[in-house]
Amino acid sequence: MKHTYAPIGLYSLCKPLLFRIPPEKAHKLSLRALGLAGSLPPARYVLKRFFSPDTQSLSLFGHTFINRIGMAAGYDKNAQALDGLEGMGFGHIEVGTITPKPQKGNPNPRVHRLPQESALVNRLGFPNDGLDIIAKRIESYCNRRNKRYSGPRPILGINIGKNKTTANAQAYLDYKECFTRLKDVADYITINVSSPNTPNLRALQSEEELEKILTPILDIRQKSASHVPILVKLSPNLEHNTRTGMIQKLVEWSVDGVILSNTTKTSHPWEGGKSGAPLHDATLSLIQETRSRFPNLVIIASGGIGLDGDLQTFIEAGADLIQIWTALVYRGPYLLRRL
C-alpha cells in the first residue's frame, strides 16, 4: 500500500519555507534550533508542553524507557541538540553513527527530498566529528540530564560504525575502539554494519565478519563493570535465510536486540539509501516474521514509521521501541503526539 505524510498542525504553514531550504542545509538549521532551545530550561519546559507523548513506559534490558518512541540514528550525529530532543519528549534518543576519525563523508549534494514519496534518498557517508569530540560532549550531556532526573530518564543510544578509510579486514578495531570509549556512558549501544553510504560496509552483514566484530566488545562487556547493551542494526535489503541465519547467531552470542532496519538502498532518481513512507509495509512485514521467529528477542522497529497510530501497529506487529525520523522532516515535531 502507497502511504504519504501530511503536515500537523501549524507545521502545515512551515514545511513549505523549510522545503525551500536544501535538504542537508535545512537538517542543519533544525539542529541548531534544538541545541539553543534545549540549552534554556524556559524552551525545555515548552518543547514538553506542545510535543511530549503521553504513553506508557516500558522496561527493556535493564533500562526504564518512558515511552516507546525513539529519535533514530542519523539525525543528531555530532551530539548536538540532545538537550533539545530530550525536551521534546523522546524516550530514547540514538546519536550517531560516531566513527574513530573525524570525516567529512560523501560530496554533496547528498540529501534529496522526494515529496511525491514522502521519502528523502541519502548518501552522506557517516559525516562526523570523530570520537574523541563527540564523546566529550556525550559526557557533559549526561551529566546534565543526570541532575534533572532523580527516576527514569530519556535513554541514549549510541550508534558506531567504522571509518571509510578502514579496511573491511580492520574493521573490527574501529568498532573496538568506540565501544571502549562510549561503554561508560551509553545506556545501549548499536553496531551498524548496514547503512548503503559507506563502501563494503554491508558486507560486514555476515556471521563470520560479526562474529569478528562482536567478539572483543562481548569480551570487553563482560570485564566491564557496566553491562552495557549491545544491538545490532541490519539492513533491510538482507535475503531472508541470510537475515534469519545471523539474528540466531546474535541470540547465541547473547546480544541484547536488533534495530530493524536502515534505509534500503536505491539508484533512482538518486544513488543512496531511501527513508521515509515507502518502507513502512516492508518493515511492518519484518517485524512481524522476526517476531515470530524470535519471540525474545528485543527489537527496534526503524523505517517508514509515521502514520497516525504507528506506534500501536508496530507493538502489535512486535516490535518493543520504534524510532522516527524522516517523518518528522514531512509531519513537523507534532508527531510524536499523533503516533
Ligand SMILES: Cc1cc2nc3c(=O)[nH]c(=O)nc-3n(C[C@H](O)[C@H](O)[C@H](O)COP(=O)(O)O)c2cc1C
The other form holds:
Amino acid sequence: MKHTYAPIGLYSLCKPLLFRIPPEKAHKLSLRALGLAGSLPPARYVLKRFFSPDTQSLSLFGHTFINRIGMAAGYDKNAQALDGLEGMGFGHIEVGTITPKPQKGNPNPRVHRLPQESALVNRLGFPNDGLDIIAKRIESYCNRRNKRYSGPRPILGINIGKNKTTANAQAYLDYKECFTRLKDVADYITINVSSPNTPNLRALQSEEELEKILTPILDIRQKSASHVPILVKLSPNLEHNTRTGMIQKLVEWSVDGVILSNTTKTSHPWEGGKSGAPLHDATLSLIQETRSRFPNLVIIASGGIGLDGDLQTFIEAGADLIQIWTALVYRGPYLLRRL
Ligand SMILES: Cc1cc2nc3c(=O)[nH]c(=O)nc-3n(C[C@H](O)[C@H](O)[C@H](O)COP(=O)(O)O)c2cc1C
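Let me have the form predicted in complex with this ligand next, following on from the form predicted alone.
To see the whole picture, the full complex is given below, headed by that same chain.
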C-alpha cells in the first residue's frame, strides 16, 4: 500500500519553509535548534510540554525504557542535540554511526527529498567527528543529565561502524576500538553492518564476518563489569535464508537483539539508501516473520514508521521498540504523540 506522511499541527506552517532549504542544511539547522533548546531549561520544558508522548515504560535487557519510541541512528551522529532529544521525550536515542577516526563522508549533495513518496535518499557515508570527540561529548551529556535529576531518562544507544579507509579484513579492529571506548558510557551498542553508503560494508553481513567482528567484542564484554547489551542492525535487502541464518547465529552467540532494518539500497533517481514511507509495509512484514521464528529475541523496528497508530501496529507485529527518522522530517515533532 502507498503511504504518505502529512505534517501535524503547526509544523504544516514550518515544513514549506524548511523544505526550501537543501535537506542536509535543514537537518543541521534542526539539530542546532534542538541542541540550543536542550541547553535552556525553559525551552526543555516547552519541548516536553508540547511533544513528549505518554510514558508507558517497559524493561528490556536490563534497562527501563520510559516509552517504546526511539530516535534512529544517523539523526544525531555526533551527539550534539542529546539534551533536546531527551526533552522531546524519546524513550531511547541512538547516537552515531561513530567510526574510530573522524571522516568527512561522501561529497555533496548527498541527501535528497522525494516528497511524492514521503521519502529521503541519503549517501552520507558516515560523516562524523570520530570516536574520541564524540565519546567525550557523550560523557559530558551524561554528567549534565545526572546532575539535572535522578528520575527516568532516555536510554542511550551508540551505533558503531568502520572507517571508509579500513579494509573489510581489518573491520573487526574498528568495531573493537569503538566498543572498548564506548562500552561503559552506552546503555546499548549497535553494530552497524548495513549502511549502503560505505563501500563493501554490507558484505560484513555474513555469519563468518559477523563472527570475526563479534568474537573479540563478546570476549571484552564477558571480562568487563558492565554487561552492555549488543544489537546488530541489518539491511532490508538481505535474502531470506541469509538473514534468518545470521539471526540464528546471533542468538547462539548471546547477542541481545537486532534492529530491522536500515535504509534500502536504491539507484534511482539517486544512488544511496532510501528511507521513509515506502519502507513501511516491508518493515512490518519483516518484523512479523522474524518474531514468529525468534520468539525471545529483542527486535527494534526501523524503516518507514510514522503513520498515526504505528506504535501499536508494530508492537502487535512483534517489535519491542520502534525507531523513527524520516517521518519526523515530513510530519514534525508532534509525531511522537500520534504514533
Ligand atoms: C540522513 C540519514 C542518515 C542516516 N544515518 C545512519 C547512520 O549513520 N547509521 C545507521 O545505522 N542508520 C542511519 N540511517 C538509517 C536510519 O537510522 C533508519 O534505520 C532508516 O532511515 C529507516 O528509518 P526511517 O524510514 O524511519 O527513516 C540514516 C537515515 C537517514 C535518513
